[in-house]
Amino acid sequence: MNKKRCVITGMGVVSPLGNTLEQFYTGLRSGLCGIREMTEWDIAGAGTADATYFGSPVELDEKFIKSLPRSMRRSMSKISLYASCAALQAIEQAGLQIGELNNQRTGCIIGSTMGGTSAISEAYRIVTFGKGLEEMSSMQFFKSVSHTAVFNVSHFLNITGTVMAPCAACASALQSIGHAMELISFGKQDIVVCGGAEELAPEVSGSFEVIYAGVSSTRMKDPKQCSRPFDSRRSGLVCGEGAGIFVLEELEHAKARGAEILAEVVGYATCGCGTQISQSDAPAIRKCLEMVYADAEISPDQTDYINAHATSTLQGDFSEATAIREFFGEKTPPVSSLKGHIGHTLGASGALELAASLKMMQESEIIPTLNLESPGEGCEGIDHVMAEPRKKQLDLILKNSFAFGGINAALLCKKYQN
């Protein structure tokens, strides 16, 4: 069966750098950092002077938020209002109007680590600390299951096609894109919008301190700082929060009714680790890299270059780069992460990394790794971009993301060719 060409015809951001792609993008390449101490959460042990917390906040703004119909805002935690922000600039710049998505032909796949945890966590204090269930919105459910955002967005949009949730922490959003990719080569849709979204929480950040992965004041001061991908004194990952979506189309669809075409997916990968639920492995990762090079049939040495997943954890970070510096060779494509920027956007990371990167390759450059001065052991021996943006024309790049769990997705994109 001869597969459809899939291609990107539209993209929307929210993130910790602003909330369009040219605020995000901007920032960027201004060398910014969203990552504060978050002052405002109460944690045992957190606001003193031995223990605060790091994380990446996004900042909505509230004209958005009040024009939406209180019917659909209602049942919004502020995840769903991160990817309905994000969507709704997405087929604004793929050129659709809301009316036109509602058919079979036009799916929804929008992937997050744990739904709406905001919403989740003032359930728990309803019931635990308030006065029960009689306190309780009849909304609560809907703003907390792990598929709010999708069934949000697609409400939103009045989407009626497939609809789907993965919920594989950080590489949920590539697996949505990757997924969407598919049902458009196999012929069952003709446009999906999809990608990934993330609210930041004490609940998770505070887990990764548990299993020794989150870094916090403790151990770096300067939350600018922190977040230091593949450096030799990197110590743990930090918590950010966002959304990125994409309108994804086949390609003969898009031509028919005039769309710019932005980029073609050209292959995708997906595979677990087998041994390993709480540590990167690099055997894994490398899998996962010749699955995709292989769906996409493409030679591996005409990337020009990877954005790395690379969280700034001591082991992740060791075991992408072996991964990296055994498959590609001697000669790596040019690597750098997003990470020291925004932090580790968990299940949107995938896809507001994709879109700063294919920014990238419409600006023929390369955003360097923001805090990496000297590779650590284990991160030599790749081409690491370093301190200022790399000049450079982009044709096709591979995006990878790992997820705890021992899940491993990849992407390839290219610069369009009719």
The other form holds:
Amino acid sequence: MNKKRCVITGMGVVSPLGNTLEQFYTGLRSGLCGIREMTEWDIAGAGTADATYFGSPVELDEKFIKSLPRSMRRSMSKISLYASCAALQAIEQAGLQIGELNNQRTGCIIGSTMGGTSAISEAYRIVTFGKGLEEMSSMQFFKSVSHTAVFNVSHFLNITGTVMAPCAACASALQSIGHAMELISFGKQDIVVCGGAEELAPEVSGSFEVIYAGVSSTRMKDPKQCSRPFDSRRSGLVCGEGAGIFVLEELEHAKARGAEILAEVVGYATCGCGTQISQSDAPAIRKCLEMVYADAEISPDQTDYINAHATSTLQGDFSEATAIREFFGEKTPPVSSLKGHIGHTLGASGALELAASLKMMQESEIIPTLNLESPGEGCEGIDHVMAEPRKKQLDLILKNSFAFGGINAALLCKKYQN
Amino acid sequence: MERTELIAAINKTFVETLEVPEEDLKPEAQIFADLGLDSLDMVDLMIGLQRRFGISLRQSEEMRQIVTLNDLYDFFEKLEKQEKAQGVDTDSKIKEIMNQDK
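Could the form predicted together with its partner chain be given as well, to go with the form predicted alone?
And the full complex, kicking off with our chain again.
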């Protein structure tokens, strides 16, 4: 069976550095960092290191929220608002209108780690410490569920094709985009609005802290320097939030509409490691890389840039660097991670970072890894982009995402050529 | 408690909780057909009314039979009479409710 070609015709973001791709990219390029201390979080053990959290929050424009009719807004917690805002940008860039996606040939796939984290927490508070069901809104469930972002966006945009929500933590966004690509390649959908989203919440940040994968506030006092992918002084990750949404489209469909083609998605792979639940596994990552190049039928040496998953954890960055080094050999493509700028946006990360990477492709430059000053032991031997943006034509880029549960995902995007 | 005070307090819940324009709140208006609300909204309306009036409505079968705003006003008037009969100072209560809203 001849696979159809799948292209990107729209991108939208809600990020800790701004709520348009231009703002986000300008922030990244300027070396800004969205991380700060989350003083508004009321966490047990106030004043102790365990209760001092850094995070990378989003500030969403109230005007956008108010622009949504109440019948849409009522079932949206923050994750769905972020995803809706990003999705609207994406369809606008693609030249699509709400009202023309109601055709069963347009799908919507948006993944996340948690669903509506704030609504889940609120539900527990009401049931356990409040007045119980007497006070439970009819919308609590709809704001909470793991597919809350995708069903809200599909309602908002009136999308009636395939609607689904991969839940694979930090690999969710790439799985969404990858599955969208497969649906289009196999002719099952013409357009898929897809990506990932996440809410920042103390319950989730705390989950990383408790296994010592979160950034150590005893070692890292400055929130702007605490997320340091691949660096020798890295001590853990910082959670962030946001959404990245794409319009993926079958090439001939896009051409027939006269849509601007931003890039082509040429390869996707996902695999489990089968052994570890919390530690990434270099052999499994390497396998995922083998699979994605096989899927694309492209030689790895064609790769111009790797946007790493690299979250600033000791073990994860080491495993990814090891896998890249072993897979690509002595001369690796240039590598950078954006988590020094925005922390780890979990279910949104694959999509947000892919959007930035595609912007790098347009600008022919690579954003360096913020706060990477000296690669840590085991993270050397790959071509780190450090300190300054690097000018380079980017025809083929690899995006990595690795998740708790031992799930790996990789996506290859190519500059579009007719 | 005057019926007009009761209506004002109920209408405020529609405006604040469900963002229904005040001018749409006519006594004969049907809650679903005319105000564009649905059964999910009714749950949140009930929560709003419970909070405002300090009562429990969740298990009320009568509440589920309500069709128009007038039905709702009548239902609350009946509740008010029951409370009054039980010795509750409903005049002070409605003043308190209205003061909270100021």
